[in-house]
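Here's a solo chain for you in structure tokens, the form predicted on its own.
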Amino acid sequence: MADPIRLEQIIFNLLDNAIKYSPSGGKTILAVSSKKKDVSIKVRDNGKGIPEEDLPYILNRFYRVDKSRTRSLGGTGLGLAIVKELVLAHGGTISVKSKEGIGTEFELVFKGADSIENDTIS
């Protein structure tokens, strides 16, 4: 029971990220996997990380690890602050894990339902 436009939008951004703060020929990785009716979805990079102080702050809107980027490249600070939104819009979580110089992690647990439901025309 998801918007499937709102997770494609969530999906996007991070691969986005991944992609554009990682080295040319770098690895981007998307899993999904599900345990009990949880679903997780991760999106990993190895790409330059981000620093242990900014992490607290980095899904804050406006909110920039390096702040003299330009906007061409560096964006406006609120890509994964809309991810966050969205995740939890969903019922889900969504945490970080980075070490500079080796890549960064986000992991979003969305809650899975109690029961399937058919689609079913009458």
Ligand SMILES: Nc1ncnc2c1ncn2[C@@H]1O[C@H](COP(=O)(O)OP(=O)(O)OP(=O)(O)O)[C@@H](O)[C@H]1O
Contents of the next structure:
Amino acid sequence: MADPIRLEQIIFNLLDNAIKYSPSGGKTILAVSSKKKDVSIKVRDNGKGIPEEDLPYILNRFYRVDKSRTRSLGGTGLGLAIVKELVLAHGGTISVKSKEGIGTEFELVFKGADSIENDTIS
Ligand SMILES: Nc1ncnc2c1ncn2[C@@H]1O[C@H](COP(=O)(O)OP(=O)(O)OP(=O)(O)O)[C@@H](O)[C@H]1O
Ligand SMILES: [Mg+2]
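Alt. form predicted in complex with the named molecule, vs. the form predicted on its own above:
Entire complex below, previous chain first.
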């Protein structure tokens, strides 16, 4: 069970970044698979990547690798913070792997129906 509008926002924000931070002609892959009883959603690009020193902060509000406000790609730095909040609100987890100049992969893991069938709503 998920909120479809929030799920769309999660995927949209990740795809928006994948496209925005990749050169034209770059490749973005969206992969959905089962992980035991859970569901894994991966968004991978072969764009500019995120420097190792920035990775721990990337999900924080207003954090941007390029701090210049005049930059043409200028976002607010809120997209990933919103993704994190929405994923956590769904009881999911988010992780990121990235290499500068190689690309970035975000993975979301949500509990599958079987994993939560014994949960009770009180
Ligand atoms: N796929 C990616 N490849 C490279 N860098 C990324 C990627 N996704 C995010 N980043 C880096 O992380 C920062 C934070 O991303 P986030 O989506 O939170 O903000 P934003 O894209 O700058 O602005 P907003 O999403 O609010 O328009 C980005 O500014 C960028 O530096
Ligand atoms: Mg963004």
